[in-house]
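Given as structure tokens, the chain that follows is alone and in the form predicted alone.
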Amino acid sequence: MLSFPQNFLWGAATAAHQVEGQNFNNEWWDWEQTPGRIKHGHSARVACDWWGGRWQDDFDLAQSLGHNAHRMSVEWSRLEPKQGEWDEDAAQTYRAKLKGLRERGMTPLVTLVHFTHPRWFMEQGGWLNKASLAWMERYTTRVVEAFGDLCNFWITLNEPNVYMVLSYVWNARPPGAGSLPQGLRVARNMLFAHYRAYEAIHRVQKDAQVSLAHQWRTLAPANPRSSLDRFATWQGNYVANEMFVRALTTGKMPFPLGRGETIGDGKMPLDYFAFNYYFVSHVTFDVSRPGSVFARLLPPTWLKGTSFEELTDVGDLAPNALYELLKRFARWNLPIYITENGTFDIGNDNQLPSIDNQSSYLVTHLRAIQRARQEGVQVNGYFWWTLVDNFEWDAGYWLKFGLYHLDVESQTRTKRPVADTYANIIRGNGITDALLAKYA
């Protein structure tokens, strides 16, 4: 048995875009109506029906699992639909669901921003625009008065690494950029934003733990003996996650994005590390890809045989590179919470037999952050991404990655057999023997 302490916390991640539906005032709805971007067409009108009230049947399913703990977002769009005006309505609507965690038992941990901006904010160049760091920290202090009474756990911005890549740089998410230099600048103020939202949050609720969720995106060389992969792979890797990191823990911002110019106070902004933790991703060196730093991913080999071989921004499975992770970062001496693991039904597409893929991640990833507890790493909690299946970005609802299917015609939830596992694990507060035999 692999026993967790008692109070560790347990649950799924969500985000509003993802699962509200009738979101309609952001630039995804916007890139969402044009032909092509989304995969088979499909949309976020109405998600998981979240804002059609179907979150209450959601967080009675999550409590019926045993989750004490819930991630989910609030939608700048909905709260601040025009530049300086906030909706009562919808901030009502979000402290109920608030509430609704609160009264099932469950511990809420809300991001501010999860990729989706209001149509002003992005009329007026996003994150581009230096103006940006004052208009996150207004909302910020907005959102923290009006739901600071239900909630002490704060994201302020969740994976700006990922939202520079795939929005800046690969121009595969809105605005589509496809500009390394405008992801950089981009990153830069969201950093700042981060540092400025921090202190807004504790001007007004002093006991605040805050962080920023950054996705961890594990790379190694293709062939290691190559000196061209090797150096793709330390660019990449720089780019991704160093300077993310370093500029978070060190107070200054590091090059590319500055010249070691300190941030704010130069404190660390960090009460707690959240990370984000999926796949390791395999790199070679391509000439013709300057944009990505010469880093070109090679699609997953756990993959072949199924519709889903040539996802090439999906890794190879590896929880080892978890624990090592996890090992790095002990040395800050902060607390951890993995906000965001997990993995896709490969055989949602019903060319597949029926298998469980999940529960196999789930516990070996698992296996890997108890080891990184056992030698001190203060790890928790976790949350699985994600409870129902939900609209995946430019995947639609292709990517299954919840521990309930979801029929979005009929909006029926099915258990997949992950949820049971999970279950298993929340209500023993720790993996048994058998799991360990039957998953790992």
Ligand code: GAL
The other form holds:
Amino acid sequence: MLSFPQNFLWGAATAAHQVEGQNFNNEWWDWEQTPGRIKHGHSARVACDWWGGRWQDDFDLAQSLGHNAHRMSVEWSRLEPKQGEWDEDAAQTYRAKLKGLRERGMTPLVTLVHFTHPRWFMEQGGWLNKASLAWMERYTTRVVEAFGDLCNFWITLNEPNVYMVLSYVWNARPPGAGSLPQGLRVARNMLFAHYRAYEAIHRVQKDAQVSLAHQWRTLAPANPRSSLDRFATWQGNYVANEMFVRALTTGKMPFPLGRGETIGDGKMPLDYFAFNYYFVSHVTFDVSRPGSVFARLLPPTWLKGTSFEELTDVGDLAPNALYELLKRFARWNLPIYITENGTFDIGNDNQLPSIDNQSSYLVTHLRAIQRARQEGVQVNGYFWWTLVDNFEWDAGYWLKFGLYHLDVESQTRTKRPVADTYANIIRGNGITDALLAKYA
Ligand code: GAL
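Structure of the form predicted in complex with the named molecule, given the form predicted alone:
Now the complete complex, all chains and molecules, led by this one.
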């Protein structure tokens, strides 16, 4: 048995736009209206119908699996639909959700911005506009004043690095700028905004625990003997990971985001580390991609021979890379939470036999976390991405990460094997030998 401590947080992670439906007031809704942008023409119009009230059913499901925590986000475009105007009805709905979690014995972890922004925010340039720092600070203050009696565990921004790359450096997501300089400006302003939000939360709530969720993109050279591949990997890793973590841990803005200037008072604006971790991606040097620091991600090897081969951005499975990451971050002496980790079902609905690849993913990654814990790394919680299949951004409903399968039309939820595997681990607060023998 590989054991975890008694107070370990076990849960799943969700994000407002991906589960709520009826989110018509942000840039994603606008983006979805152009054909060809979302796989199979899917839309987030209904999603998991949380705005229609089905969050209650899904929180019941999470409770039935023994979850004692849940990561969710609140939607800025609902709470502040017009600049400076707070929507009390929307706030009441989120209060009901937060109470709903507490009543079911789950600790809420709330993300303030998870990839979506009010239309008015984007119309004024979004994070390219320096005024966004003040907008974020005001919004954050309102959120903590409104929900602070129900939650003290916060994430300001979800994955500024992923947002920078997919929405600004590339054209994959709104606003689709295709500009590295713009991407860097956005990242810089988001890091400043995080600091402002961090301070604002602590002003309102003394016992708050605040972080920013960073998706650590482990990159490896496609050909380790090629110095060009190693160079592209080094650059990619610096831009996607290191410069963000450097800014957060040193309190200074590193090149090329800045010139070492101090962010706020120069202290580390983190009470804990929030890591999202999925896959390792292999990188090759590509001279035609100066705008992506000459790095090109290779298609994953583990999906060879399946209909998923066309996917280019999911990388390879390497729980060991998660262990290495945790060991490395132990030196900062902050508690660590894995705020997203998971994989999609490569069988269900895709004309492939279901092979429960999610359970092996879960068990091997938790084993890596437990090993790091045994060696003294303070990992305090784990959130599987995600509870019920949801709107996976540009992939629509095609990628199914849920513990539960969702039929969007009928809104029927069906439990996947991984849900039971996870429940088994939570119940025993550890990974049994039987599970290890079966999945690891
Ligand atoms: C993350 C993101 C989530 C989810 C996940 C799985 O980058 O934070 O919203 O989409 O990837 O693809």
